[in-house]
Amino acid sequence: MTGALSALVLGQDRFHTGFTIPSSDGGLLVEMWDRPGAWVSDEVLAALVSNMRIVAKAGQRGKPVPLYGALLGDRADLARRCLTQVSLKRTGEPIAFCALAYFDIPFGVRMVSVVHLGLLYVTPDHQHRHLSNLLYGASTLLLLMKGGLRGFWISNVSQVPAAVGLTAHHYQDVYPRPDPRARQSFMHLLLARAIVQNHRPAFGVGAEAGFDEARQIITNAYTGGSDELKKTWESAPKHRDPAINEMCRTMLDYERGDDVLQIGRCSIMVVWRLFRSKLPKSAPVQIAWRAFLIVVLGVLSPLARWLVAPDHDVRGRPLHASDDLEVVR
């Protein structure tokens, strides 16, 4: 946690924090790494990728591990991701992870940042522990707190009703979702277009896939590395909300391999929804404590950076003359 707070104070684009959730099997260690490809050592990066592949292999239940996105272990790709991993504290065995991705979308003269919810795996033996809510919820919550409570756009690409429902129920202004009030705004459309045009490799969609803009459906989506994730309607995990299941059944062609592209927002309301959802026991307390510290440091860090004058400007040029420079008159 100290490293994360120091990074905030110094204004660095890096972040690492962790906490333990007590449990009967010795506790769960939850660790979050922001943009690890930009700053961690080769050894640490290799360990993070290895843990993800171990979990993905178990989650595939004998099928090959999909090779795309974070699972490739590319440093440049991991420099644009936020990884959250869960392991058994007693043994160090990895049991779950999610790999969020940052998409920068040009919008006029400014850049809009979208956090893509990305790939999530939980090993079969631990799928009863509500770790999906913990992984997505804690990740986006801590990013929200890191940004000083400023909301941000999120995206999700999936054909799994359980994942589609998680996004629809936890985040705000999500489209599409099974709600008569849900409308595709101009911003939804622009972000969806940009994501499909420029960021397909992040979620394993090939160039030959089509895109139904009005419904935000990616057709023939499983051709760009995510082939092994394609599911039949019968095998896709369902959501507790029948409306979510019916939306996926009627909107998606599972034989062809379609995905829904959901666009929504993460805001302070997500905090409330997170604490109302099913989470491992004591997880809300641990998350809230770290979120509080991040908010406090987010408020104090601008003052600290103002009080401690930098040695170089934003272009790397020294602001103070060196003692050993020769002055020529």
Ligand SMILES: CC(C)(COP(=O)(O)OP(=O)(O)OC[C@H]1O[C@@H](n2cnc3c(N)ncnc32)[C@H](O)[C@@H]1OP(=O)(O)O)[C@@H](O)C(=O)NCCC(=O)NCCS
Contents of the next structure:
Amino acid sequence: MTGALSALVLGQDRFHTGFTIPSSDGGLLVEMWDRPGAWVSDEVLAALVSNMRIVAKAGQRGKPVPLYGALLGDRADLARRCLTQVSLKRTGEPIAFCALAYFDIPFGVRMVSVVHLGLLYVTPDHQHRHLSNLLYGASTLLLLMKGGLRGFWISNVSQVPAAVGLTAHHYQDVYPRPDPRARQSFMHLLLARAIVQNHRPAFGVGAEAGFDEARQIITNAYTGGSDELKKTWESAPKHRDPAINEMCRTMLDYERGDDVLQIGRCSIMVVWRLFRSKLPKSAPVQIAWRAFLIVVLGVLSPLARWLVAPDHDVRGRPLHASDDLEVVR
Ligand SMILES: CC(C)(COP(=O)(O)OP(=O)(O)OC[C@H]1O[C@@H](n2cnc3c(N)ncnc32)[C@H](O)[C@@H]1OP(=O)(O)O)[C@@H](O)C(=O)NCCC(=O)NCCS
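Alright, leaving the form predicted alone aside, put up the form predicted together with this ligand.
Let's see the whole complex now, leading with the same chain.
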């Protein structure tokens, strides 16, 4: 945590935090790396990728691991992602991960940043422990705190009711979701269009997939690397809310392999929703403590940066000569 705190104070991108949650199997270690491809060593990056592949292999229950996005282990790709992993404290065995991706979408003269709720896996032996809520919830909440509580757009591409329901229940203004009040605003439409046009590789969707803009459904989606994730309706993990399951069953053609593209907002409201959702025991206290520290430091960091004299100007040029100047008479 100390590294993460000093990185926040100094305005660096190197953000890594971790905490332990007590559990009957000796405790769960939750660790989060923001943009690891931009700053971690080759060894650490290789270990992160290997952990994700171990979890994905177990999660695939004998089917090949889908090789796309974060699972490819490409440094440049991992520099645009935020990884959160859960492992058993006692043995170090990795049991779950999520790999969020950052999409920069040009919008007039501005750039809108969308946090994509990327690949999510929990090994079969540890499913139904509410680790999905913990992974998506804690990582987006800590990103919200790190961004000074400024809200951001989120997206999710999935055919799995458990993941679709998680997005619908946790975030705000999510479209589509099974609620008569849910509507597609102009912003939802523009972001959805831009994501499908420019970011297909991030969620393993090939060029041949179609897109139904009004309903935000990607048709024939399992063609660009995610093929092995395609599920039948019967095998797709369901959500506790029957309305979510019914929405997925009626909107998506599981034979063809459709995905729903959900767009929503992550704001301070998600804090309330996250803590009301089912989380592993003691996780809320740990997450709340990290969130508090990050917010406090976010407030104090401009003062700290002002007090610590910088070595470089805003364009990265050194402010001090490296050698003493020689005075020539
Ligand atoms: C999808 C996946 C991550 C869900 O893992 P999980 O451990 O079951 O997730 P959780 O325990 O957090 O449960 C998620 C939701 O599933 C449903 N669920 C979980 N356990 C359940 C149970 N015993 N009975 C009914 N519903 C249950 C709930 O709706 C739950 O949400 P809630 O706790 O807010 O009600 C897991 O099945 C997996 O790794 N699948 C393979 C990879 C994949 O398809 N990923 C998704 C697409 S990227």
